[in-house]
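First, one chain by itself: the form predicted on its own, in structure tokens.
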Amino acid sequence: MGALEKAFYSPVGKAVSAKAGLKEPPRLRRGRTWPDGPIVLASIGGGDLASRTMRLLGRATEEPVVDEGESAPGYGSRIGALVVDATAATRIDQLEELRALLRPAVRAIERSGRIVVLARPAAGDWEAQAVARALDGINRTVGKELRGGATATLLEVAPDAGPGDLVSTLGFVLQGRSAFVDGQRWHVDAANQAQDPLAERPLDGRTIVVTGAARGIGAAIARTLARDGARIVAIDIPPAGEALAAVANEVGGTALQLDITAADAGLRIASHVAQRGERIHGIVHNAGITRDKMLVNTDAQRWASVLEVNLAAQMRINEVLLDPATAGGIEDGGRVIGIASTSGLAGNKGQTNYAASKAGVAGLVAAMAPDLAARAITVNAVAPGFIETEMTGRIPFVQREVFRRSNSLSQGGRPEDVAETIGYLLDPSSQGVTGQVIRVCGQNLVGA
């Protein structure tokens, strides 16, 4: 537990949230933990990649109840999670199969537990592309519905993607390190991955480029990839070098003190990465600023500092780095990781600038990454809501709290939050998800 999440959970913090009458909010499972209870397997169609996967987790799997009468059954005891594959679902009829495993599902879910549903991308006659819609709409409503900490996810796979390339995903979706990631959908393509079980240092003997590693969500970046193996080089400004230095040392990683709108700052990058004869196995853009006014009291410097640092650098850095011919650049097979916003998804007042880089970011790995696919380089983003730092922890009590309360975990999140779902995409398993934002904001109601 984080010291800001300790200061809710005190007797002082407590007494202010009752007296506000806001409710505890829930404890999440966090981690490389699976549910305590049993995960539950139900198929609309007959589809089977979900049982082929689960197999390939080494995650036993029990038989649903469905709901068939107006009185929903029950399970007799909580259950840890229920996959759905619905990749054979093209029919409105088959909606009320899913509804009818729902219902007793929802009821039963243990706190932190997992609604999964496998699902095809939208194609096919009208009635199948209306039912993939159909999907994302009720994977949107359970997550808003469930309480106890528990998250609902949509996963679109493509039609030729099997166990392997998805292993890595249903892992991290059912797993505690995906804590804050909820009633969101992303895609899952197919890239030949070799049907390998989850690792748990998927990042062994890679190379890994943090930016903004000094503190806050940066340093926590670089502590759960070095937790996953990674080699960190941990990179920020000079004004922060002791910061730097420590969480370098802390994860066994080197630090670069680096502007990263500097010039030449990505050809510093793959020097320090040359002079110990390696290459980048994936780079995570993390810096940036913010320098917030209202549109109309934004003038071009305060626009334009805050578009070099977020948006421009990384492309600069981007550029030198992937050239095959740059010594210490980032190898074939690769990660080129953005940090997005949900104030750039969903716009946010006095936020303009900010937006803008933000929006940008998510805009350029969906460029980028068909791009890459020749050399089998990923491209993606996260996308944070409210996560608790130092920083927010200097919001006034009343605004802070409308920030934590506006999602569907009714709580903000934490900065490892946001660094797992970074590893989860940096796995070398994670090969067939490129191009793709993920939210790591709770299912934040704006932009939601």
The other form holds:
Amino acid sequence: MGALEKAFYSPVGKAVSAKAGLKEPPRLRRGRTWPDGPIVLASIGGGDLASRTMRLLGRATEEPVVDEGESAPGYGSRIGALVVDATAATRIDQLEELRALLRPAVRAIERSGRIVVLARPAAGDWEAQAVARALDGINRTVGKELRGGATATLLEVAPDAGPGDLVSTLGFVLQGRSAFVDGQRWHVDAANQAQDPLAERPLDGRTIVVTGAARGIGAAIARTLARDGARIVAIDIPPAGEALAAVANEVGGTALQLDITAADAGLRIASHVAQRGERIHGIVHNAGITRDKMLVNTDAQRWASVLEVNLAAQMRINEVLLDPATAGGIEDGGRVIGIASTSGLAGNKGQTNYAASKAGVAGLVAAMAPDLAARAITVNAVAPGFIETEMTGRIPFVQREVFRRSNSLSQGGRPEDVAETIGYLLDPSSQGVTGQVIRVCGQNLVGA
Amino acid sequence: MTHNAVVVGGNRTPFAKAGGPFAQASNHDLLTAALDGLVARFGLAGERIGEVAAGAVLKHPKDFNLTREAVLSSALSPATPACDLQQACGTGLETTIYIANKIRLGQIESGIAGGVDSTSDAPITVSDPLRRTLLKANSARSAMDRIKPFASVRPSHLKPQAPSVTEPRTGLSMGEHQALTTERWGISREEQDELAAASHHHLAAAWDDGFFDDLVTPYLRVAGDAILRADTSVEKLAKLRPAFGGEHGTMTAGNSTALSDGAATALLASEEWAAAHHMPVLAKVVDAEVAAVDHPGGDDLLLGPVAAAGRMLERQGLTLDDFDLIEIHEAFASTVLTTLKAWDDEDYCRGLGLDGKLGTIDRARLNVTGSSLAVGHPFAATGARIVPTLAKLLHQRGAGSKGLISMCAAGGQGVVAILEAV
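Take the protein just shown as the form predicted on its own and give its structure as the form predicted in complex with its partner chain.
Next comes the full complex, and the chain you just saw is listed first.
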């Protein structure tokens, strides 16, 4: 830690920066925890999917306070979350109903509270499609206005999806697991899932392969998924073997020292899993590298190594593991997870190669998802923003402080925030979520 | 009831020169690291293993329970029992035999054999006169009596005693002994340097192939064997000055093993346990033998394995031709070369009480992924390095492939074993 950084974090430095307007960032609620205050449930146009899903989650709900009069009414005390079922909202005047629900709720929402809106994917007449898009604008703006670590989420739910399809998603969003997911929108399709409650250990007895597991986000993924019951196959390059072994032993998994760019990498993963008499429920393609340079200084070698490790290698591995003939491959009903990046979605100076690979991952999951739907294999990606790791810890202090505050939560995310989102996507009951890229970025100011 | 004892796999730290990157690591640290890598490879965290047997040649008195303490520091279940064994440079093979025998007898279903040595962590002791003085002072009753014994301490008594690898009965170091053997058997400098160069080249090729990806776990940021010189050659080795056998000696630092730090482990199990736990099965332990020669009476100190191998092969009804691979521990290049000569010497073998000579071997089957000259030789670890390496090589060649391990050890002893791919 440099002298400037030490001074900044000293009591005096904190007092000075607070006076200058730099507030101490809010402490986020994390893990499998629910909001402290009551969960308020409302419906616009009579949709009942939210209320049926809340019942499945086993959480009590309360009636909303609606802003109808001259003076804005209040809740009187903090509320934990507002869940609005807007699945029947198709008219502009129904947006006013949403405003009337949001105004008192945003004022009363607790720290790390949640505003969740359920809507339908854009469909129907011109007005209905305009309204669908309007909800996205509202969601993004509410995310930016909320304070104290509270977040906003818009879930687009397919018309024939039932509570069984939505339970893992709504559970994830309301719980602390989604701490660093803010201002995001994603789709939940109908997958005809049984009406089971939220599982405490959804990955119990399932084999999950995590590449790049020796440290940072990969190690956090291994730990979080093991907490959820997964048997972890932890993979990293042979020179990282010592840290890899420590992670594998900590989570009671196995370590496989393997360079994912090796031609036989897919087969070696499969034979490791097959040897143990298992098949793969999910693979998390977390391994990645950066070789940052401005484009004018980027040569073919820097270009190739990043695309090879971050994109081409996982495609080769997927091909082997998705072959139903491969012993130790991915089972039907399995999960493939890629790691994109806000750098890929928004572009980032000095990272053309990295942005290419990470935007490529986003394109890959969108392409794979429909092709694997028949085997009930879902394919999704998470796109981390600024996450506090050893890697980002090496960014010069001032630059780092700017990066970590440039989002609606005014702080960097933790590796476990990325891991929790991956755990949600791996959950067998998240069957209706596929082809999605979920940003774990605290609603980063860049990256749409 | 008897069982097959099979080698499931292994794990070791990279080996490095004494005083090198592992200089600050103790035997305990090294052995724990090797165990933890093995646990991670086979998913044994929290598992109770039947028994762990390991040892070290150079050991601090405080490490009287070295292996058990390393088990407690490792990710294995603390209910895993352990014991220390020591058979000089043969320790890592002797622990394998001990564990395999228990498995074959059904006393345990799984076990870990290992060995560790750190010549950087060698026990430094005090001289005998100083030790007597300290004991006397310690048992004194008054303060005056406590001080008095120190009056007899002389400066020479204060010199710490570093351990040495000299033979207590001959006063000769192992290298000096081997120099006598080298001359007696007429082993040339060129042959020794060729063998040393081949060891380095074979080891380098194996690393390049990724052969050690599932046999070695990096330690203290060292990812590969640090003694390995991939670019060495007979020409380069020929330039080194003799280290043993006087100025006309043929043994150099290049064709003798370096003092090394490292630890190695091998996971063994009954076939039933391996199947029930979905573990790979590489090779079974077929047989083993230990023999000794009368080196104070003039025998070659490091040729103990000749009688051991001869007796074991006769018992098994096997000849050297039956082996697909042969591992002869490279204490010195000339140890390997004299062992090969002795195996093919009718008179010498009959003199050991064998029916006749063992014969010659195809050198293409010898130490195919390198051995101690290139890898290094942390004394007690070497046997536990060779066992999983050979087991993997045999497994790659297919079921029924046989391998012979021959290791010389201090005190004129030799430890040998046969593995057969399953």
